[in-house]
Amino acid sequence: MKKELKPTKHYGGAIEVPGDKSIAHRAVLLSLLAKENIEIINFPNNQDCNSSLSAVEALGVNVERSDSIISLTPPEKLDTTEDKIIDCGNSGTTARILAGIIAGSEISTTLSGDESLSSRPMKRIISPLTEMGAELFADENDTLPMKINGKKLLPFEYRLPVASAQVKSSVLLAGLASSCSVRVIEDVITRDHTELMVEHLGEGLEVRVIKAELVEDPNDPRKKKMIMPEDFKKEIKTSSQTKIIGGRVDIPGDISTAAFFLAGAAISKQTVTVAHLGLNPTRTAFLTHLKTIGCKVVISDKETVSGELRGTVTVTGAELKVKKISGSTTVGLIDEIPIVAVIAAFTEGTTVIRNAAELKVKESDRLQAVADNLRLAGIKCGLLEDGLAIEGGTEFSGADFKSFGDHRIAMAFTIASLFAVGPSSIDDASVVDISCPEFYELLGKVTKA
């Protein structure tokens, strides 16, 4: 569905965004392991999260919808029908986390997905789950479809080779499903929604975050220095006693969705407020980035609900400054890099983004997609081996932008079009349904005169 886009004369206002995708996936998928009902409030009605709902329903979970509440009743025993095929749609989170649960549940199932998901790497979960004793069979490229023969797994210790919350969650939940001990070590701390959800709905999970300690300098007793007592950042452990009981999950607004609307405030030098927004510390790198480049960011009404911090966020744009993005900052911004790149196009100077090679294997090659669209708008953009170099501050021309079948690319360049010189279009606006079907409706609220 091609959508015509025009520059806006007004930008700003107050909105609420749908529930957080990452949290919703986990609340749904944990129903496969729960002893009692799980009730979900503010479930985001997008294609990705509905893929997780359909998956658990196919395995025997009873799903009941009532307004914005979803009730999940776990079966006494998961459906063990032979040759069952579960379609994960476009959702990598569904496929990777579900693979771990199935691997430890002693059932046999095949996971499939759409064309995009079927091109994304699964070796990152196949390797550790195989080491735990599960049997997983994918094609020669280690992509979907993938047959999983679950079984009783072995105790396992795993140091994440890449910073991936999906891989971490897959391994931890495989151990939980099989009632075996698992220890996962992180060198770079990733999203911790799984740990928080298990703690909220269950018991028996151990989490240890390693913090630097002030000690005497052995070379000079008069001085002290900070050291890390371990050579890693975080340790998460399950045991045979770790379990999911059940309960209620109230999902906060998705900060990755809100990022697009807040970016508009940054570019326009206007103000946008988003209420009831998730503020998990592993997800707020975008707010930090906005402050770093010169925006005013105010957070109020903070509270913790269902184990997750939330609050009201108000962003006011200003004269923007260039900021290089790399290392752990890139990890924290990984979902927001497309809109960060758009902001960079409206910022005087050259923005360099590094350590973002992970974006090549998302719903699209996001680095290539961003570069192609920026060039269509007349912005100089260099495609690096693991990132982008964007020369901003020149005229951003309206153009016929391409979504590349990727919801975040479509949303990022829709926001860009609001501040372009001349009209634009996006070739397939319907892809926003993957994460936020309400996107264009919400956009109308901040662009209405």
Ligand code: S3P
The other form holds:
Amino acid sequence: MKKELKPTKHYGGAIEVPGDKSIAHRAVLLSLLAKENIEIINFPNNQDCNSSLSAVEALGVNVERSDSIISLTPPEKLDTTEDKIIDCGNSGTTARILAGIIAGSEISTTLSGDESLSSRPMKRIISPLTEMGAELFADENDTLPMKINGKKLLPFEYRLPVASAQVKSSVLLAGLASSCSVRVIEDVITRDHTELMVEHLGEGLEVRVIKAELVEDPNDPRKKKMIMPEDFKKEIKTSSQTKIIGGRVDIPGDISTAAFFLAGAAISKQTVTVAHLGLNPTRTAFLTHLKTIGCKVVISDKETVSGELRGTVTVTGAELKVKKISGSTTVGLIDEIPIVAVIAAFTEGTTVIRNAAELKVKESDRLQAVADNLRLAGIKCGLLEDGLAIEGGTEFSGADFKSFGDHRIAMAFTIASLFAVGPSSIDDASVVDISCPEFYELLGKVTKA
Ligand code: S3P
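Alternate state requested, the form predicted together with this ligand (shown: the form predicted alone):
Zooming out: every chain and molecule, the one shown earlier first.
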């Protein structure tokens, strides 16, 4: 469905966004390991989360749904019918986390996905899960479809070679499913929804975050210096005592969805408020980025619900400044880079984004997709080996943008179109259904034709 888009005459307002996709996946997938019922409030009705819901249903969980409330009742025993094929759709989180749970659950299942998911790398989970003793058979490129023969797994220690919350979760939940001890070490801290959800719905997970310490400088006892007491940032351990019991999960709004609407405030120098928004510190790098480039960001009504922080966020745009993005900041902004790049196109000067090679293996090659679309708008954009160099502040012309089948690319360039010179279009706007079917309706609340 091609969507025609016009620049907006007015931008700003107050909205709420649907529940956080990452948190919803975990609440659903943990029902495979739970002893009792899990009730989910504010479940986002998007294609990705529905892929997780259908997957657990196929494995024997009883799913009852009324509006945005989901009730999941685990079976006595998971459905072990051989040769079952579970379609994970477009959802990398479903495929990678579910693979870990199946690997440790002594069931055999094949995971498949759509064209995009079937081209995304699975070696990152196949390697550690195989080391734990599971059998995983993918094609020669280590992509889906993938057959998994779950086994009783072996105790395992793993230092994540790639900063990925999906891989971390896959390995930890494989250990949990198999009641064996697993120690995962992170050099770069990634989103911690799995840890928080296991703590909220269960017990027996050990999490240690390593903080820098101020110590005496051995070279000069009058001075102090900061050191890291370990050579890693975080360790997470499961043991035979780690369990998922069950309970109620109330999901906060998805900050990665809100980012698109807040970006509009940054570009237009207007104000947008989003209430009940997830504020987990591993997910708020976008708000920090907005502050760094000159926006006013006000957070109020903070509370912790179901183990996750939430609150009301108000962003007011201002004269924007250039800020280089690299290292752990890029990891923190992993899903927001397309909209960060759009903001950069409206910011005078060159914004450089580095250490973003992971974006090449998301729902599309997001570096290429962003560069192609920015160039269509007349913005100079260099494609680097692991990032982008965007020369912003020149005229952003309306254009016929492509979504590349990627929800976040469609949303990022829809926002850009609102502030472009002249009309634009998006070739396949329905891809927003992957994470936010309500996107265009919400946009209507903050724009004026
Ligand atoms: C996610 C982790 C990230 C993120 C994805 C959701 C998760 O992927 O990009 O949208 O829910 O764990 P990686 O683990 O590949 O970094």
